Amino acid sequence: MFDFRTRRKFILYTIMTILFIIFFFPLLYMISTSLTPNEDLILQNMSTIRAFFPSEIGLKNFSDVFQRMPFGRFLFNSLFIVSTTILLGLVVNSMMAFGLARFNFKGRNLIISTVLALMIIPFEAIAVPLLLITNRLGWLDSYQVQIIPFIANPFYIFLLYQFFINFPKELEEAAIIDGANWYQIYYKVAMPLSKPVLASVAILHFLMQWRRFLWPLMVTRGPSYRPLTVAMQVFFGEYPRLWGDIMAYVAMMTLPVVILFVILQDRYVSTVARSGIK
């Protein structure tokens, strides 16, 4: 008989597996059909088992795509504007959630309030309203459209003031003793300190705006400012409609996600309790 700590982690384990099949077919099935080079194969394997393992292997569908648009400008576009609202935005969100729970001033807690109101408004119940103004300010296919509205996020500001408000203050209080100011603590003592939930904010930062969809759709009229997201909706209604160059389409697109999360995954597993303060 199994105690019940084994049993525990015998049903956990089961759980797991299971939810990894159910999440690891579908990537599975994407970089089969995108590899396989046949698309009357494609077609004939659709419905069936042979679908996540090709007999016949190549990269003509990812040659394809690059034949068929302009990808790599496309890529270009979402890694600029994804990278920089990210850098931006980890700077702008930090010293706004380091202010918030450093300092003592009037209206303190209306700020916070207010940004945790924020969180509860859906982008797209204010989506038209940003259009007018950025309308205005002739933003509209540009890069500023795609990355300024988007610096600050009361979520990440939110979850930035969960982290500082727990931030020792004896670290502070010896800072200020060898006469560092307060810029010099947040650059130099805070921030350092903070590299854990700063990788967690970047990886959902990514995630939101890699994926983003509406907004690109309603500011950008050609292809010179449109992201991946954009040119994937163009690039899936054309014809005819190869399946294989579709895969191939979004395989690539996941690529850079992966390759964040790999590089970043140490950091993002790490909760804010275990930030590295010892």
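Positions refer to the first chain, counted from 1. For the two forms, the rigid core is made up of the largest set of C-alpha atoms that agree within 1.5 Å on superposition. Quantities reported herein were computed from a predicted structural model and do not represent experimental measurements. First, how it differs from the form predicted together with the partner chain.
- After superposing the rigid core, the C-alpha of Ala51 moves by 2 Å or more between these two forms.
- Once both forms are fitted on their core, a CA shift of 2 Å or more is seen for Val234 between these two forms.
- Residue displacement note: Pro26 has its CA displaced by at least 2 Å between these two forms (rigid core superposed).
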Second form
Amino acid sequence: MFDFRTRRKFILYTIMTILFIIFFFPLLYMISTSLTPNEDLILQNMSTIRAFFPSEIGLKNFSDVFQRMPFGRFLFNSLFIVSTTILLGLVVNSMMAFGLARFNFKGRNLIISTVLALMIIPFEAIAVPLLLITNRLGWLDSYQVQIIPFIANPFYIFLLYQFFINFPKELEEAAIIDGANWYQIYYKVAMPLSKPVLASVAILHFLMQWRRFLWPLMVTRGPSYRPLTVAMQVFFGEYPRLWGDIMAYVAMMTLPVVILFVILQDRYVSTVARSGIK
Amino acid sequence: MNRSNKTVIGTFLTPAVVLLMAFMILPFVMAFVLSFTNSRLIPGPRGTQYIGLTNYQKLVEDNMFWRGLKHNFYFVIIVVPIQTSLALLLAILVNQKLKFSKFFRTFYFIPTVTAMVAVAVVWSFLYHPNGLINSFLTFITGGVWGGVDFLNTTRWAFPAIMAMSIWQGVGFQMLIFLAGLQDIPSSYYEAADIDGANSWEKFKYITLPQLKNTTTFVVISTTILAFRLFTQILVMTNGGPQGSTYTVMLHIYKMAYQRLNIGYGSALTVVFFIIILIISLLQRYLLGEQREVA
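Moving on from the form predicted on its own, kindly provide the form predicted together with the partner chain as a structure.
Shown next: the complete complex, the earlier chain at its head.
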């Protein structure tokens, strides 16, 4: 007979393992299907446990994806759009936050309240007029239409502002005595000290931009500027669906990010905590 | 020390201010203005005209809009309670001091870092009439479950999308709850131990009240997400079958983008924003302005 402690542990582990299976099987299914080179075998196995242990294994689906579409181009588009937005966003948002937190000037409170109010506006509420604006600017089907509107972000400004406002004044006063100007204080004192919060902002920005779907769907046409999320549309119009190829595409898009976040998980966990209410 | 040098302040603020004005404030104001016009993405020969409340009149009589809105509310009523309680359960589980807690935590949050469009495709395959979910349900019911074409049946398509959305999103709320749990001082639980409280009493009298703000935040943010529901609908059902998964966002997309009717799309957007605004103000009210400027 188990004692109370062992029984409790047993129950907890059982529940956690069942949940583990629920959370993990779709991804495992994606991986095993992507590695099944034979489309008939995929359809034959699709409803059984054998789907997870295909009798044939190969990378044919992956090479198919590269052959049938410019996958490398889509990957580059996604990476370029995401990384440019994050880098410019870190600079622009932290400068704004630093300015609001470290200076007193007329209109400061108005700007702060405006930034807070803007946090309520979801992207979907401005997508339609933004489509009109970017169309008038002649930006449709380009990189900038997917980058420039998403650089400044009120929520990230707010997160950084909260950090800078608690930043001890003595540090910058010491820097000023040493002859530093405000740009040097921002760049050499404030930036290095705010690495954790900058990392959080970068993570949130990454997730937002990497997963973006509605906007690139509306503003891109051909393959030239399409990110991975929207380029996947090619598969949706085809019948019968080639599930092996689809899964290979999805796996290549998903797994690197999953692995990255598993490695950076402590940072991710603290980022989510920061984005929630304290 | 000079804290009011206009050039310096201007340099720090200008880039973000210009971008926010051009790509947030301007389109936001334009949504209101355009909603009173017949603006189209590609203007017709007579250009754009002021048409008063015509778009809003059309909206009131637009069955597809009301159907979409009804589905959004339906999604909120079903998904928000399930997702919130499941997230709390997961957070409590991974907060136990067990050897593999961190391992399980990792796997519970993995879906939240995936792109919705990608996992929606994987789940379409799982929901196939001959797919894994059907055969699993047939197996555990001993053959009673006959198998259904989830995404092509009016009765099952929306619940199927709901289940998948919970799977994808719950890990994020779990992490928020986990942060909330770890902020509860352990002395509270120790005091309860001395008083002889059992686990359920500790949960009811310490954990739940201490998590009140976190829970409010999770409920409201999940509700807002429910109104923004779009990607998985477009990928898995495109609003079908027979409009059974149609949502407000899908309607806005179809009107503004596919029919190029910016004016009507803007009117829909304004109504959509007012709903979000009400929910957000409710959140600020319930949380007592915790995010007020320092």
